[in-house]
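First comes one chain, alone, set out as structure tokens in the form predicted on its own.
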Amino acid sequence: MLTERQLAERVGAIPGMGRIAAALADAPPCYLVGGAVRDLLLGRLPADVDIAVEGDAEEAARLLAAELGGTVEPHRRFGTATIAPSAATGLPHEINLAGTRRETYQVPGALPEVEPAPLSEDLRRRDFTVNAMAVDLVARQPALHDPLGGCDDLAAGLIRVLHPRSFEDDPTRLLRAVRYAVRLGFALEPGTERLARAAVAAGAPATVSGGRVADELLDLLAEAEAPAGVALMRELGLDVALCPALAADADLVAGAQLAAGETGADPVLAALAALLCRRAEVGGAAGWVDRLEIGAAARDAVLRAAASAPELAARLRGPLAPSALRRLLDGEPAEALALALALGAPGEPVLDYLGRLRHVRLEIDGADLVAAGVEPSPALGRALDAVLERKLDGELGGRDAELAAALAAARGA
């Protein structure tokens, strides 16, 4: 347990916190809350600042923005506001303010209905004890508010929910529990694990919108310890509860993310494709990815990678001429190449394609063939494609040889 002085020193070490506290001196009572407090107690510098306001959070945000610069984005349904300070301030890239509140859930998995409430109730509506702590922000000596034993669970390395219906009310907490466990190196508290398994068995994950699932799942896959999180998902049965087409293979996810660095793939999308490719034949994968609302380009890359990577891995193990290799890999998203490597494809041909073959171009084009007397037609394109393959295979070198071969191919078509 930190002394008040140690706590004050850690709060003061957050970049810009002195200016934040000064700007809020005339606001209603304000508290540093949630993950920022957890990280401070663990000796880590918070990436974001979350502030609870016993009053109007939007008004407090405008006071803060007037002092710090930046823009305010209010979210009036939930009584929250976000400030993006200008880069010149050196402050955290995002400051989140929320009015202290209580929440009720009309149906499981729905967004909550909120109403103002004091800090003590606000802390009790949060997800886990380690995130249910607060520190007075403008007090001379900041005091720690820890009504639910968050410090004890930090010391014990446990993730514990606050009430038995937590996962039913908000099933995205299942993914969040996994993410915090692997990020912090903690375990699920035994009662919390039983509740998680019961919620999974009852189908709670299916009650949540795809967009909210994506927010939590992609955050999990972005963690440095994502493979450990995937292993815990599988142990809990959370993968198939999200979608029957998912198969949480921790080794495959680790391999795909590692190969993403070599292929230029997005490591999170490569990991998502890895979750799908073991059971690509199971129906519903495309519809489930559609529900995630991750954007058309990301959706197409994930589904293409999951579908094509196993075949790519198999074909890459056999001998392939350079032209055949380029023909095989052209048009495949980088995530498919990363996943193929994770599935055991040899690295040399993939890296040869990425570093050399995909950049090979002819020194001639269709205009050269027309200038030489060939009538414009689709045959020109076919002739150029054939010459490019011969160039890739080392059969042609130089512009004159390319032009002669292309003319012969076009006129013989």
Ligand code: CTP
Given for the second form:
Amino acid sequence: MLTERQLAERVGAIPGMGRIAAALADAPPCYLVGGAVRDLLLGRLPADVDIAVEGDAEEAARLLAAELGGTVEPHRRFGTATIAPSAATGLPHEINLAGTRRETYQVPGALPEVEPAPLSEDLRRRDFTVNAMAVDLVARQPALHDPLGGCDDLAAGLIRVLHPRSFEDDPTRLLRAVRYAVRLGFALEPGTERLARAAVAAGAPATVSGGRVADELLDLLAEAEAPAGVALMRELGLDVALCPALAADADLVAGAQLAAGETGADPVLAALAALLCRRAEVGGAAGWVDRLEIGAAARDAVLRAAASAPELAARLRGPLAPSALRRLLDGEPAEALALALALGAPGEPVLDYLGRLRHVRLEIDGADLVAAGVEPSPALGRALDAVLERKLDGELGGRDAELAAALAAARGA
Ligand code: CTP
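In place of the form predicted on its own, the structure of the form predicted together with cytidine-5'-triphosphate (CTP) is requested.
Zooming out: every chain and molecule, the one shown earlier first.
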């Protein structure tokens, strides 16, 4: 347990915190809340700053922006506002302010109705005890508000919900529980684990919109400990509860994460494709990925990688001429190559393709053939392709040899 002085020092160590507190001196009571407090108590520097305001959050945000610069983006439905100070200030890249509130869930899984309420109620509406603590921002000696036992659970290494309906109200908390457990090396408190299993068995994950699932699932897959998270998802049955086409395979996710670094793939998308590729034949995978709303390019890369990686891995194990290797891999997203490697494809041909073969170009082009008297036609393109394949296979060296081979191919076509 920290003394008030140690707590004040840690709050003061967050970049820009002195200026933030000074700017809020005339605002209604303001508190540092959520993950920032958890991280401070664990001796970690918080990644972002969440401030709860017992009053008008938008007004407090404007006070802050007047002092720090940056733009205020209000979200009136939730009584929240975000400020993004310019990078030059050295302040956290995002400061989130929210009016303290109570939340009521009319429909499980949907977004809650909110109304203003004091800090004590605001802490009670949160996901886990370790995220339900606050520190006064403006008081001379900041005090910790921990009415729900967050410090004890931090010390015991436990993720514990605050009430029995927590996972039904907001099933994204199932993914959040997994994320915090693996990130912090914590366990699910036994009662919380029972509630999580009951919520999964009752189909709660399917009540959440795809966009909200994506926010939490991609955050989980971005963790360094994502493979352990995936193992826990499987253990809880959370993978198939999200989508029957998911099969959480921790080793495959670990392999995809690792191979993403070698192939230039997006590690999170490669890991998502890894969740799908064991059962890509199961119906609904494409519809589910569509509903995640991750953008067309990411969606296509994930589905293509999940579908093609097993076959790529099998074919890469066999002997392949360089031209056949290039034909096989051209047009595949980097995530497909990463996943093929994770599935056991040998590294050497993939790295040869990435480092060399995919960059090989002819020294001639169509204009050279036309200048040599060949009529422009589609046959010309086919001749150039055939010559490129021969070049890749080491049969041709230099511009003259390429031109002679291309002219022969074009005229013979
Ligand atoms: N919160 C919640 N239920 C959710 C999402 C968020 O109760 N489904 C609350 C938690 O108190 C959480 C805070 O809102 O601490 C901020 O949420 P978020 O920014 O998503 O997480 P952080 O706690 O900041 O953690 P991280 O380190 O992952 O950013």
